[in-house]
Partner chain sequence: MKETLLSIPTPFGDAITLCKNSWEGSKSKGNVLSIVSGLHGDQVNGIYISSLLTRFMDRVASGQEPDYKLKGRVQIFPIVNVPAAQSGSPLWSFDDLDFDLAFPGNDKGEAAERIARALFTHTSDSTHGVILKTADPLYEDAVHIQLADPDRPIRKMAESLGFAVARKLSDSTTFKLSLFGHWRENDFPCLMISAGKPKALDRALCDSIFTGLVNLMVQTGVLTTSKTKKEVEKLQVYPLNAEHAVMSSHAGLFLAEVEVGGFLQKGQKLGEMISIATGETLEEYSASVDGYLVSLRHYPVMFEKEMIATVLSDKKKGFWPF
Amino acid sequence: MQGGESGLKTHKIISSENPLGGAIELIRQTFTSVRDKPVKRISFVAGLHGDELEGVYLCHLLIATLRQLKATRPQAFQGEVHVYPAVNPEALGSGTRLWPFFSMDMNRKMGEKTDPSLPAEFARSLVEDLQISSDIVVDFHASNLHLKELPQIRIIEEFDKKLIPLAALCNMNVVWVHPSAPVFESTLGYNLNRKKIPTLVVETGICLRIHQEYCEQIFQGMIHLLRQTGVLDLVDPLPKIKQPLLIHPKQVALVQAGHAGLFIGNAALGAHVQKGETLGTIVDALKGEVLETVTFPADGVLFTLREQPVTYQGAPLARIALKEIR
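With the form predicted on its own in mind, please provide coordinates for the chain only.
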């Protein structure tokens, strides 16, 4: 462990040698509490997928702000804050979703006990360290290259009673409750929630990009979360935050392409849309033809929108949060 200026302490959780030379390190940055027993301990995790940069930037905003606060108002830290800004450094270095050389998804190794691979070892070390140091965890993610997402928190149904009140503090547009599925069982969020550590999974923007407006919104939400949980005790007035749209599985409509071609959208993410309004068109550039005019199937809020124009039949184009359960 290394002490730093402005009360920032750096912890090296695990280190290994890169196959091409150099060190691979999992780092935790810690802002300690002025109390012997912190009110709460909140951890922020980013970079599980190396092409998801929104969370890495959010960690930068958090560390920079908390360092200044620690230097000027150290008594504000009634709780403890941990920031894990780049937990999959190899993938981040190459800008890829998967851990290079192994081609493994680190966020599908969290429940794995027997895999001897380096990504699985890092995943186990991360889970163990979070268990020791955290009362609440926020896991930052971005979307893929195809779809752009409004700031949202995704919750698995079996944990919704504990997580929804926390999610409401985070300045999100949407809180989306999912049914449980086997695909979640190897993820960080699922495994920590099973271990009784409330973990919020944030999804926003699009991969390999940084949407500064969304990041600023989420950053303000994270500061609000720290204050409302008692981790930060500040006299400044609490800012007004968004009240998220809470949606359950039957309140989501997926719009899919009926043809392969180029999708040309003409709707804005976050818009309140009506049934029958035009989402966009799918065109055949070779023939100069419009293959399909895509319309909204119901009234609601557009919270996912396709950014990659090239489509195939059945490709997801949009998700709508419905005003009424269908």
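Positions refer to the first chain, counted from 1. Each form is matched to the other, and the largest set of C-alpha atoms that superpose within 1.5 Å is called the rigid core. Small disclaimer: the values here were computed from a predicted structure and weren't measured. Compared with the form predicted together with its partner chain:
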Given for the second form:
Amino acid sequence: MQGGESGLKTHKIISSENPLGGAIELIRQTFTSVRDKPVKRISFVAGLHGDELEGVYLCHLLIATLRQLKATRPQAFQGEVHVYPAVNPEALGSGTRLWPFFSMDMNRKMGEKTDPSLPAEFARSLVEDLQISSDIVVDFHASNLHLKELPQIRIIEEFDKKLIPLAALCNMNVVWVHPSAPVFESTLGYNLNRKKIPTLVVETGICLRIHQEYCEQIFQGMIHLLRQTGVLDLVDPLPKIKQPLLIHPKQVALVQAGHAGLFIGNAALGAHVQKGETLGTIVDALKGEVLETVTFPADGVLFTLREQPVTYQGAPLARIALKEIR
Amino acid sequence: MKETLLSIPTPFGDAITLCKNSWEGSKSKGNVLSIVSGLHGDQVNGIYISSLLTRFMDRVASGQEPDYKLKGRVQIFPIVNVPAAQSGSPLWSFDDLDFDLAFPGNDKGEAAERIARALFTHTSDSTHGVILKTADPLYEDAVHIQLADPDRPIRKMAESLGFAVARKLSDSTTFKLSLFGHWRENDFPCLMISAGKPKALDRALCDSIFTGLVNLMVQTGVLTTSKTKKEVEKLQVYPLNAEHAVMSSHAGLFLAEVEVGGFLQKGQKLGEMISIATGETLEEYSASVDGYLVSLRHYPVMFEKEMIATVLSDKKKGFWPF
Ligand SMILES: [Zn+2]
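Rather than the form predicted on its own that you just supplied, could I have the structure of the form predicted together with its partner chain?
First the chain shown before, then all remaining chains and molecules of the complex.
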């Protein structure tokens, strides 16, 4: 562990020597509490998928702000804050979702007890450390290469009672409660929630980009969360935050491509859209033909939009939070 | 019969297809063997074995293999992850999705989900199932059988292959997303055969697996034969606690001194790690138990805390009591 005048303590959770020199390290940055027993301990995690940079930038904003606060108003820290800004460093360095050397998804290795691979070993160490150090966890994700997302928190149904009130504090546009599926069982969020550590999974923007406006909005939400949970005690008035749209599965309409081609979007993320309005077209670039004009199936808020134009039949083009349950 | 079960148009070029080769015998009802290869696009041993089986089954069906008669139905799915195979990689880079985590699939979903759904639908009424695979990337496996729970029908199937070793699969959070996991849920006897390494063809190994699979077809009753039964090697089924992993505590270049598929003695040297920068030996590795070397690192560049080898313990107490 290293401490500094910055008020920040750096812990190495696990490391692995690199064959070409140096080491891969999983780092936690800790802002300690002025209390012997912190009011609450909140952890922020980013970079599980190496091409998702919004969360990494959010960690930068958090660390910079908390450092300054530690220097000027140390008494504000009634709770403890941990930031894990880059938990999959190899993937972050190469800008890929998967840990490149192994082509493995670290967020599909959580809860694996016997998998001997290095990504699984790092995943185990991360879960263990979060379990010891946290009362609440926020796991930041951006979307994949294909879709752009409005700032949102996704909650698996079985954890909704604990998580919805916390999610409501985070200045999100959308809180989406969805049913569980086996695919979630190997993720960080699911495993921590199963261990009774409330974990919010944030999805925002798109991978390989930083959407500063969204990051600023979420950053304000995280400061709000830290204050409302008593981790930070500040006298300044609480900023106003967004009331998120709380949506359940029946309130989500998925629009999919009916053809393979290039999707040319014609709508803006976050827009209030109406049934019948044009979402975009799918074109055949080889023949210069329009294959399909895609329209919205209902009224609602456009909270997911396709950015990667290459589409196959069935590819998601958009998700709408419906005004009315269908 | 060669069928295209699914054809998904692509924005540029040929459609992505799922193909099936099948042969129908006189008593097909309630006797269907499904063989799947190419779940990962670079596991070529399985793809080659499927081609050997296809040639053989065509000959059986046309009477050119007089020692064999087709009774049940055999269906072979030679390459199920076509986009990954076309890009020569384990995964398709368009979705970075491990195709073997896409099951049971979705017929209204994205390309990979549609293929997964079609494959699962076309195999879910099987009475027996075999998945052909290789070691994970970076490793080489000795030919061995992987099974979930070796009850009697599965054990019979496994024994007919004539291999020495079977392993019980470890619990995994992703098992439920795999084709094999869904076959298990459908409750028909099934197993996986792992052999060799990705991106490489081992013809001798494939020939021996082909022979084993023909025996398995006879054992499961989809084929009958006039040939007399040959004695096969006795199968050892190793439980999870029989697995001993040898781990690296240094990074560097791993130089192996043994080959997979042999029995090792406790203390026998497996190889050493040398420094890329200086060439000096950083660490030597040896077997911690007497046992069978089922899996060995084949790609030499290694990080610290990685697995070098898996040895299946040869202790009697490690065996399952059958
Ligand atoms: Zn992610």
